[in-house]
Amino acid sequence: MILTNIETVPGKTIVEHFGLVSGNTIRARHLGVDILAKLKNLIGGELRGYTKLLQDSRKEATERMTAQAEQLGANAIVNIRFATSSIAGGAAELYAYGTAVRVE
């Protein structure tokens, strides 16, 4: 599966497109990370626990988007975008979307 955030796959021709595919996930870390993050607010710095949270979410959302594209018979997703939003305190939504295509 080729994943790209430009509209084409350089060196290949898009022969068929299947429309929008998307993957999303809403994740939270555990209590310990939340407590550490609150304490980190006092001194500042990177909230490493939340960095990992978003990293994991992006990975999961991308995998889900890819799974959807595979079901449709695509071998590439072009024009991929990510969006994020805060759903609840300590939880984040990651939404990945793109256009499923078949390239040759």
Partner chain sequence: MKYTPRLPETNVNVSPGSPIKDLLLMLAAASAIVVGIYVALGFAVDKIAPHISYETELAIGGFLGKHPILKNASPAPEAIQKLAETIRTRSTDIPFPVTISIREDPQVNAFAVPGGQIVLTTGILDAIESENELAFILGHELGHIAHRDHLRGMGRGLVLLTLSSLVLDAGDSIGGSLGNMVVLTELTFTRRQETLADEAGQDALMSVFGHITGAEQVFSHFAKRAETNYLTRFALSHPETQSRIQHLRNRAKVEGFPAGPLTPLNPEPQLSV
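Swap state to the form predicted on its own from the form predicted together with the partner chain:
We keep it simple here and write out only the one chain, dropping partners and molecules.
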């Protein structure tokens, strides 16, 4: 599966268009991560617990989007975008979407 954030796949031709595909996940923060993040805020630096949470969320949303594209018969997803939104206190959604296509 080819994944790209541009509208075409260089060197390939889009021969079939399947439309929008998407995947999402909603994650809540862990109390332990929150406590460590607040302590880290005092001294500065990367909040590794939150970084890992976002990386895991992006991976899961991308896998769900890719699975949807495969079910449609696509071999590529172009114009991929990510969006986040707050769902509730301490919980956020990561949404991945793009256009499923077949390229040759």
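Because the structure is a prediction, the values reported are computed rather than measured. Here, rigid core means the biggest group of C-alpha atoms that superpose within 1.5 Å across both forms. Shifts are known only where both forms have a C-alpha. Positions refer to the first chain, counted from 1.
- With the core held fixed, the Cα of Ala92 is displaced between these two forms by 2 Å or more.
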